[in-house]
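Listed next as structure tokens is one chain, alone, in the form predicted on its own.
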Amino acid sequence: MDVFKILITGVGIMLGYYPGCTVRAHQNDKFEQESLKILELLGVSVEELSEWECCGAIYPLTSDEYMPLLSSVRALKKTEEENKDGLLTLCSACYHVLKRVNNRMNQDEEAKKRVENYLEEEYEGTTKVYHLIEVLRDHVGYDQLKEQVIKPLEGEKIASYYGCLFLRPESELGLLDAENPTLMDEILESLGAETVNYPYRTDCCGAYHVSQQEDVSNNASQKIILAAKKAGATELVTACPLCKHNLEYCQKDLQEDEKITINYITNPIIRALGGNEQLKDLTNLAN
């Protein structure tokens, strides 16, 4: 690996950064840590904003309720005041509220008012809201991407898992085609894996009714990883802590023979960038 390379090809923004309560509360599972290497890696800089708090983790639906917006709307604004080119999350129901949010700030006058009122302060409007695979396909390019594989991930067959808060609403978060995403595969392909197409791959992994309603979140999780595994995969991947939590459980009730891998997308970009422990070393050697 040519490290100077890496010196020289970052994309050169600075991204603050909102963890949000599910990535931050499960650790252990990487998805921060990896996240933040491989953009540390591809160029990207990306600084946490010095303060947060939880986004709501759902878009309030109600026209005249403004005091869930308030949360996102201070997130938002200390992007603005700290000086970054946008902010970053990982987490898909992050990303959907904080959009949606931003969108309703510039184009809703009266929702403006009534919260900057609430805030005693202005927000401008100017953030733009990323998630982290949108910075890896906008911002550091599939061919970068390309450029920095190691180990190929040649005969491996991946799925990609989209969710619903990624797509839905499009016309708000235009992100990707709602019908027929391809980002996550494009990401994918550029490790040289083998791509798998399957039904249910946009469709509700059964989200937050595995709190209360255990058997429709199940039903809905098993129907997408029989898909999956029917079509060949051997690994799917996702970018939603919601949607990983969902996918692996329900595979408690699943045959051996019926279960599948499931992954956070950064898995498989370390495994060809390296692995952890070089792509480590690399990130040091470029600091």
The other form holds:
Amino acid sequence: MDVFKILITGVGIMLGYYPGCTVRAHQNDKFEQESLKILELLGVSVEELSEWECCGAIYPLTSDEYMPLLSSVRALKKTEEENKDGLLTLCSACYHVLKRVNNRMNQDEEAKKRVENYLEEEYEGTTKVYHLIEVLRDHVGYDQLKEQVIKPLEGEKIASYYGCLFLRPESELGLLDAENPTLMDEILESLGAETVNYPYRTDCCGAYHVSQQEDVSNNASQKIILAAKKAGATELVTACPLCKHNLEYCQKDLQEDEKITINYITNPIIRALGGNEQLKDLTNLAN
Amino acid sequence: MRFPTKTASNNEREEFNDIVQKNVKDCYQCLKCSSGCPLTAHMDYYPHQVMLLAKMGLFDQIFESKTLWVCASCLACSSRCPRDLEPAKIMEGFRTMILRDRDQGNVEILDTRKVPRQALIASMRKFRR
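The form predicted in complex with its partner chain is what I need now, so please give it after the form predicted on its own.
Whole complex next, starting from this chain.
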């Protein structure tokens, strides 16, 4: 029965997969394994690019710098060469950088010319960049997801934290409504969980300040945690490795009853789909 | 704010315009940037004040301000600016001018603990050179 389910859910696209430095390095978080397992179960074919390098973690806001675009363009070009329908990322920083670089290559003639000159090859800016949750919405769909749920997350109040990287600028990323995003909440609701609406879910967590001015990032993150806690959340989910680290790290100064569990968005999905053990059997059957 | 003694030279203005390619004179001080900024608690000048200083050509005061090293480029200001001036880009412009001029930024990496690589790479690229 389960095998049959898997066969009919195939969505017929083949995505290139770009792991990114942080997701690949933090294997203990299981973000990568869980994401790939979910995609396999839902019939999305994913294959890692044969070669990739770090996207640079930030998109250069300066208009006269072109070198920071190179590594992302190489990955986008590689996707095209390997005949993939798009490039999948899990980390929201990679998503932000790759997508914006792609836009820049489409719109900025000067940047395109300079990058192409340097790389000595042409890139037309045709690669589509996808985020994991975008694939779940657009290619899998909530109905498909709902059908696969074995253990609905009843009685759980989950707050989703979006962070800045895959919301803004909305005109370029266009994935979510930057002021009132609902995508992760919709996914959680289709899993049967209750979602929590709270302020600051689109605010910055302090980002890379954690490596030089801890108080800045801790204050920003604590504000988010306390707001979610006050709204009654029992768990907070995010899709960004840096947000997850900041939100966890800032809790060292909080009281025991103010703390909250931080998970990747994949964690509740895996739980609803039957847990890691069950999925292991399923994927074995599918192979 | 002290009474200004020196405004930016033509060279400085030109360099700044090359980097940001925005006309800061369009700013009409609606304060949307400062109202939405999540990190104002740590700033000496608020984002709209940086915009005002830039508009008046008081670059030296901006170069000395703490704000440049607190902005995390979360783009809350940029996405809400009704004049599409992108205050985060303006901050990046001034920061870049300092970084290109001197060799180092104003921040020290604490220790690399178990900070995700993403944070280290990003802060090295934003705040140091």
